[in-house]
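Just the one chain here, laid out as structure tokens, in the form predicted on its own.
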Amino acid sequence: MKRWVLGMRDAFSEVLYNIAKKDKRVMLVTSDTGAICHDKFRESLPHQYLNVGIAEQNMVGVAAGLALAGKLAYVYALIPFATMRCYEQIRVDLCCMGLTVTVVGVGAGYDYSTLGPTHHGTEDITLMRALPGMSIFSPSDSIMVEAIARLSYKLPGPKYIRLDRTGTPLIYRGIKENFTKGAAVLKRGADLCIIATGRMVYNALKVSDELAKHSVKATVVDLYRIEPLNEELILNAINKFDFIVTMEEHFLRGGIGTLINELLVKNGKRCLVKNFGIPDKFCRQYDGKREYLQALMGLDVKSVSDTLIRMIKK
């Protein structure tokens, strides 16, 4: 197998695009985003496919009246246009009503780099934590990817899965992973417990084989399911640590980073936690790549490594 494989975009589509022509009740709705991944969708099966044009907020509104009929709807736009843009009906229409509509979100973090704050997806978490009955799904690879898509589909009640657009490394090549868990320990060490999410996850391991050249273990847990918690298992691998940290590509305020330091208030749990995350402000600066923008946050491999080693050596 490769080491890269298609986007999560593209994977998930592929895997839905299979579904639907085995199960008619399956829709996509989209927001005239034009990605080359629905052309077949689109073109093989006209009549599951829906393009409502650029009004994302009816968009979820269509979503949820063919829940209504018996369909079984996935609603697609970038993430700031499929969470921020239509959250009253997503509240509304979705959450209050406990449809099973699925919001697929593409642009995690600083997915779209170049694009400016207006097209980054930097506090859907936040958004969709707060909502009652969400289900939220952070994948970190494109072979997650696969198994989420069809774990929605059997998966009652609204959800919202946030992906990537591009290829990333495949994490979870040669690991058996159902992925119904919430999440997965994927690297074991004694010192320190980092938790990440999406794309961070693979920053994570980069990191603990840095922390590992100084002497220092890391266990690396990549949490995929952000809503429901599985709180048994997250606090089963952090419980004999005294050092916990995160990692997310999304502001500070009201991500992972957030939730697992309410798990710790809430349990009675006293350790020292280190939250990395993109501070309270937006990122106006485009040039560059996505690992450029991580830079400039303190979200990169060697900014993380760095501060992680100071702290330690105090």
Second form
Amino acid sequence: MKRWVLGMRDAFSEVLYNIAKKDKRVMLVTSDTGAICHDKFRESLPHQYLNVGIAEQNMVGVAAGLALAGKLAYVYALIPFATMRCYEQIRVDLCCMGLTVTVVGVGAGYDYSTLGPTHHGTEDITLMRALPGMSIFSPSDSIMVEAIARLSYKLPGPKYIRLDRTGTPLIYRGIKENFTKGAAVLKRGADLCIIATGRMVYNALKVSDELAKHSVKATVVDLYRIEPLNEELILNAINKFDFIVTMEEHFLRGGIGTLINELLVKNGKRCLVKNFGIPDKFCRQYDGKREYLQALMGLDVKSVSDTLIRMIKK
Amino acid sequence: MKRRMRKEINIYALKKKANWVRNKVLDMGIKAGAAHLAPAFSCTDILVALYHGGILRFNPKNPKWKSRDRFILSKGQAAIALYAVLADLKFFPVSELNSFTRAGSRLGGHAENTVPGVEAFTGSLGNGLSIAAGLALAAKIDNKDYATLALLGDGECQEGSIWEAAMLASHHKLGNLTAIIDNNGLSAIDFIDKYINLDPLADKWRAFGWDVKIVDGHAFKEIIPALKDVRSRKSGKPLAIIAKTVKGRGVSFMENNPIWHYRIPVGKEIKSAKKELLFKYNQEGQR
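Starting from the form predicted on its own shown above, please give the structure in the form predicted together with its partner chain.
In what comes next, the whole complex appears, and the chain from above leads the way.
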């Protein structure tokens, strides 16, 4: 039972360690990040562990070279540094060449709630989604993280995995899901459909509980693979709804709200849509609790529930 | 030993080859209507030395041969010259060179790794040395004896990522890694020392833990001996070869003139460029 309380990054590291033990091609490349969670990896598998120092451009470039030599490289850093500081290298070295390198970013949304916008992961989905061939995973709990870590080992091409630093409440305990489909319907209700990703899946489930108190029944979809989007599954899930809601701890511009809106337009579906995400501003507020910052941006359970109830009652 | 090496290298043949490459590059560029001619002419002799001077290990019939040396053209804008060299070696048909950057061609304006013999997709300056370092590191981990070489522009050394890679290479004692810097003193729009001076360039590489050799980048008798032992160097340090070159080398009006970074000769210029590129070396390779 203990393993279920592991945080996302610990869960990921544990699985990667077990894979790397059996496959010498697997290499973990970090930029001076992830000290404790990778301790076992770097002590037991020193020849498969590489700390390039605080040099993310080189981290990705070196990983590209390793991949060209047949290695299966995982680059690991906090989200802003794993995605933005080295965006050029991800774009040209990994995506243009279609190399099998997995970019692991830690600290989705406001996970690093006391560290400010330099350490917030609020643009990564938009940026990674702009790159042809990049697969994007946004797991919602540690059980899924373990599965995605294993899937990433088998999947060729460039990949991005967006992790929370610490544990999120478990969503998939007791649920049979192999995480290959890209999205999972966690709850079924007839009045509206909430599509959420990452940490916001938990909030979406709580929102659905709140709505139920007002006799509003919500379907909740966990969109855990953002690219390539399983359009068929999503369209099937939202088909009968007149009201679709998206939730993400990420800027509204270019995130999963944008993605779903594009899907609706492309398929000529007319319905009411509400996108919850971070509005167009940097969060220069600080608190030990991530939920405090979420609330400031209207992403907490109460704000979302109140907004939805207001919209429904109109 | 030295005498034997000198005997092995047929300077005349190499000069003739380099001249063929320059002529081909000029034709390709004119046909395409756009090309980085001067950057290509700057490193033509280096490329010919690598592929015809007995430096690189490769197999045109099997471009992905596992034991091949890895050559990364980090200054990807010189791809036009690399394509000419590779086609001449039968990695792909010479006739394909006529399709350079034309509709449907795989020969892009920057090094396309879909072209047989091209190791990595480059053109975004500053990326190639990291890739090369990754390849060299993998060789070291896996105990492979291939050498990894990267050809950088000197202006490219203004990119911070070059120095990130330089630190990693020396820290990991990548003696199997060589960076050749095409040191022509010019970048896209100006003389480097006029805006962001790189000198002392050799001292910078030394300070980053590299062995440094300085050669005349147009003299085969200097380039080839400097590169001769890249696969079996005793030093644990990576090797930087600073090749002093002339941008636009071979066509006097292109030489050392910033305007020719991405210009194609037109009208009378074509005639005089071709005239200057007529092969006129004697048996000793002297012009």
